[in-house]
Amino acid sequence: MSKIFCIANQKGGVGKTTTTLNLAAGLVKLGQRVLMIDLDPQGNATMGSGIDKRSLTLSVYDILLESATLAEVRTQSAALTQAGCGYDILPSNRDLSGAEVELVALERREKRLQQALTAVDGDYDFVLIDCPPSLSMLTLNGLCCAHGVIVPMQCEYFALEGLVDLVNTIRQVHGNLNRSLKIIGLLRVMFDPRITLQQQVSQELETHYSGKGQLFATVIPRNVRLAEAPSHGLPGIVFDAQSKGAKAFMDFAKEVLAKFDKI
């Protein structure tokens, strides 16, 4: 049975897509079968995986509207496959914005993705869902089929404020729609140890979440090579495997895999 994780945070610009791409590539390097789902209409995870969102004939939009099956939509990047990090991709583009409006009047509107995934449950060890930075019908579809949520966050004051809202959202979905949903862990990203505030926020997270097993030990540093990688259609792990950011994400993939049996 696949482990399905949403990478989510209602705050934008916190590294959700970077986390999704590099965790997917890292898990494949560790011998896992991975499906990456791009639920954001911006299509950044699609482009960052080497797939041109402008030339798509089918996308996640077609799955949610049930005009195509998951097996028909999934694709792979030739460059990632050649690099030994080939994961399957459910791509997205601007068409997905229309799904927000169209789903409102449909039956099982929040369960469409879950239904599609049941058909390929045995095909993957991990399914990673890159969610948009809002509590939308798209995010709800991701949360309703997930076993847990990985929360990338910067060690800043406003990130802590946003975390409270996200935890409340997860509790509501857990109580009303998906009893399996839980926080798998918080991942500190874009961390700069030279900034005192970031050190303080990191320590506060350790105080409140380490004891609950909800804080990943791995810390992802702020790294230029990770930021450059998407423009080349590659995760940082593939673009520059020797960079500090890539090595940190490999450590993170190993930590997720080690935690796998406990989830």
Second form
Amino acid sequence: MSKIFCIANQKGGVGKTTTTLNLAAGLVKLGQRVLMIDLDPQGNATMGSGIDKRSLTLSVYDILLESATLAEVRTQSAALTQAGCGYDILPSNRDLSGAEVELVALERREKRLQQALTAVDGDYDFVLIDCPPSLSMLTLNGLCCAHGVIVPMQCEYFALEGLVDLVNTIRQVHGNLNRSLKIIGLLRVMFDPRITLQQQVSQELETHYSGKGQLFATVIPRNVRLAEAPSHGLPGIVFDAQSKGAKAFMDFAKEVLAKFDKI
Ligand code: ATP
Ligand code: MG
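Could I have the structure of this protein in the form predicted in complex with adenosine-5'-triphosphate (ATP), to go alongside the form predicted alone above?
And the full complex, kicking off with our chain again.
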């Protein structure tokens, strides 16, 4: 059975897509079979995986509206496959924002993705879902089929406030729609140890979440190579494997794998 994780945080620009792509590539490097789902109409995970979002014939939109099967929509990037980091991709573009509206009138609207995933359960070790920066019907579709949520966050004051909303949403989905949903862990990203506030928030996260096993030990540093990689259609791990950011994400992939090997 595949492990299905949402990478979610309703705050924008906190590193969700960067985390999804690098974890996907890292897990493939570690010998895992991975499916990456772009659940964001911005299509950043699609472009960052080397797939042109402007020329899609089928996308996640078709899966949610049941006009195509997952097997018909999934695709691969030739560059990633060549680099030995090929994962399957369910791509998206702005069409997906239409799905949000169209789904409202439909039955089982929050279970569409889950339904589609059951057909390919044996094909993957990990399914990673890049969520949009909102707690919308799209995110809900992701949360309904996931075993857990990975929450990338910057160590800033408001990050902790936003976390309360996300934790409440996860609790509600857990209670009403998906009993297996839980927080897998918070991941500190874009970390700059020279900034005192970041050190303090990081410390606070350790105090509150380490004991519960909900904080990843790996910390992702701010690193310009990670920011440059998407314009080349590659995750940082593939773009510059020797960079500090890539090495940290490789450690993160190992940490995730170790955590779930035991289960
Ligand atoms: P959105 O909410 O819009 O979907 P997001 O949470 O997916 O955003 P990303 O797109 O991953 O966030 O990251 C936001 C920006 O920060 C991007 O330009 C990305 O390249 C950059 N970035 C992410 N992580 C790092 C890092 N560790 N070091 C430097 N830049 C980073
Ligand atoms: Mg994103």
